[in-house]
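Let's start with one chain on its own, the form predicted on its own, as structure tokens.
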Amino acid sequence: MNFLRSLTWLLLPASVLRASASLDEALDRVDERLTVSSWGGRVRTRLSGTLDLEAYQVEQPPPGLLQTGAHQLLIPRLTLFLDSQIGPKLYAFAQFRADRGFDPSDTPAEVRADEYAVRYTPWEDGRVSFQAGKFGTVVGSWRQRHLSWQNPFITAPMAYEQILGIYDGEAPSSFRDIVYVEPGSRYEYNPLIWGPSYTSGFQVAGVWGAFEYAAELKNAALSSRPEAWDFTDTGFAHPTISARLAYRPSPMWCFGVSGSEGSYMRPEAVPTFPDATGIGDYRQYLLGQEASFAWHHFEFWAEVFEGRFEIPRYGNADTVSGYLEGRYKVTPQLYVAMRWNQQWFGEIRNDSGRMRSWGYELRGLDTAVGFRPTAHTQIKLQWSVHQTTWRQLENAHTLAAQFTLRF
């Protein structure tokens, strides 16, 4: 009943919103207050933001990165975008948030910058730009419709969000730390990447004809939490190396490959470390493989990625993360969405010596419909369900639900 509740309370304002036939007109021309122009028009300063409600029920322990130990949460989010474009060839965005935790959680509300960048373009065509900040990782295709009006989904896809037995804080004390994450403690544990990674540091990026690339040098790992990913927390003492490329033959098409080095560990988990070791000696391996089709009402994603994490004591620790995503636009207001999650993982020796598997196999089933009353409004709707071969999750259900009002 709590959940029927809050969903009443995110489907109430879409449908007084919905009734204002000015609401387009004011939410425009509030567009056009938030735009200034200056120097002769040479400079060019957009705020625009969305505001979002987002209600979940969920079965404990909540999955993927939720934070609550209850079975409902309603959490609201204000974000700001802040673009300016300077000439021709300079270019500086940043991205500001009010919210209960980068990620959904029942913790106290905070502020906080988690976008700020330069960027620098010589030529008119784009061959290569230049970059430097705190941005989203260039890695992977998922991160370029992350956000909640452009995502089909009010959730991340498996890889980008989904737990596993890493934990970055200290060296594991036995086999069954990595295997067996805490139900209480699930939050210290880290995914495959960490949502949009959004870490501090440089990138050199391009169009050349048919392709895309881009390399970035950053000050923390794919799978580092928002804490670490200011340059202020994290130096750039063990940098990670990433870099993509994709190639576009058609409109329709797009395939692509990342890759990622880099040191996963924290400074505080030095002391617990073996002898004669650093945070340089434990790193983060992934390598991805990714495609994307779009024609008439019909778009397609996919995207696998092959990690490897060094485990102080235990060594290589693989896993093979991947999903499959479609959405198809019934009408031009209304699309209903699907996705498969699934994730293996590979064997390390256990204290007793023999060859186990360093975590539960998982799947994944989203399914999600989405409708926007107005050009500046969108209701989301998801159910999801993942399995697993650890008894303790399996057949674990979550329903979801979002409005975004869009300015």
Contents of the next structure:
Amino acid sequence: MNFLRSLTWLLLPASVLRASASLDEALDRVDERLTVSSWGGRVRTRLSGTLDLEAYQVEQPPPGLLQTGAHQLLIPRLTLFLDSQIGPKLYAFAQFRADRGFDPSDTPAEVRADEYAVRYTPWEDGRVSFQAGKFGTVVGSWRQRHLSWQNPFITAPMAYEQILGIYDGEAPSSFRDIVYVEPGSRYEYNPLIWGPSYTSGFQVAGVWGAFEYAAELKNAALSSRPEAWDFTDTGFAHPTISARLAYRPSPMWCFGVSGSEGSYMRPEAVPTFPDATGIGDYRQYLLGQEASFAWHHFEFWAEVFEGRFEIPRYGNADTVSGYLEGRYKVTPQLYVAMRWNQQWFGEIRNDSGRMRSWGYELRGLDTAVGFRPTAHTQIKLQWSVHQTTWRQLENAHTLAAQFTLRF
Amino acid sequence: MRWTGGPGCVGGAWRCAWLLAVGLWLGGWGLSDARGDSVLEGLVPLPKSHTLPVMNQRYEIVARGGVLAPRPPVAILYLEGAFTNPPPPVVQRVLQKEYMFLPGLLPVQVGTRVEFPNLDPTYHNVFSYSSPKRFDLGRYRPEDRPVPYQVFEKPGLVTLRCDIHEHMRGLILVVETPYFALSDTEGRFHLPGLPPGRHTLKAWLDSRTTLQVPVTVIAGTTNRVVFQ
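Form predicted on its own done, so how does the form predicted together with its partner chain look?
Up next: the whole complex, starting with the chain shown before.
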């Protein structure tokens, strides 16, 4: 009932806005007012953003990175973007958010600077560029559509949000600690890739004909939590190196491979490590393959990641996670989307010396429908069902709705 | 008497008749309507400020430095009235070039077919949610044929956008007259080939501002109009 009430609150402003034909014009004028230039147009800055209202109806424990003990969750979120072009070679951007935590949760409101970076592009053809700051990872292809306006869904693919038996705060004391995720302490665990992974560091990227390349040196691993993403949190004592190479024979197709390697444990875990080992001895390795296709009103993305975590006392824990995702625009304003996610786990030696799977196989189907009443507003509805061999999460259903106002 | 013309003379007569018909037809244009001789020109005040768009390049490397060309404001001048034998609309084009719509402002007559060729080496997705014309062309490559197009059947303002590049914005003003022109960036305009008579000259400056004055177009003259 609460979810329905939340849904009504989401649909109500959308209906009102739909009736207002001048909304797009008004927001276009706001956009023009929020764009300023100086030095004869050589320096230009644009402030833009989104206002999101999300409602979730979840079973317990909640899926992915949702943090709540309740069955309903209502999340307002204000995101501001700053884009600056300083001459033809310098570009800077920043993203600020006010919400209830980086991932949907019932924690108190907070304000964060999620991204800020400066990019220098010496040549006009983009053959190479250098970027420094705090920004999303180059690994994979989901980064390009992870924001609420571009994402066909409300949630992320499984690889970017499904928590594993991995936790970065201390070494596991038993096999059960790895294979059984405590519902009350789910935030202690890590996914394979934590969302767009806005870690801090440096990037070199460019375009050479049909090839795109990018490499980055960041301060934290792909699975690291948002609290570890700032320079000031973890420093550069144990950097992560990631790279991506993509081949785009035409705008229609793109094929890419990515790789990443870095330490994933946090400094507070060191006292729990076996003797004579340190953070640098426990690393996360990831190899990714991606393909995407777009043609007229249809878009398709697929990614597969092979990940390995070096777990103190338990050795290498391997996992494979992938998804297939498609979106089709039925009308200029209406689209439908579907995503199939799957994750498998390898085996590690348990406390009695036997090889056992360190996770429960997961399958998940996400379906969504999106409608844009105006060029600046969007409504999404998502239904997901996730299955696992673990009885507590068998056929977990999630309903979600999101209203976005873009300005 | 020697018949010197022969069949050739008969052929020449046909040729003469054909030339006469063509001449009369062409003359008819001039006799029935003095367009081509009548001109309205003058000055219209333009909005002072104009924005310099900024491209969002957060998650992709954009060639050409991502610097977008400035787009100073211009006005659309169009003549409204009851016209006999108006010329049919001609096909127009709005290019997607260097991550912008070119031209950024296009006046067209009702019933005009507008083509949207993509000249960038990447995808664009042109769409409009404006009530006179709601459409979404989807994603298409520069080499795809036929070039996607739309026919604009209702008068009004249509805002063009790109679903991939949020800074891209263009306007098509669909008018119920074949007599229109764009001003230059100083506000000067020149509207030739007008039919004589009493009409209304309108100057569209932006979505909120359209100026108008009554005008009398006299055949073979150039009238000057200055909007205040």
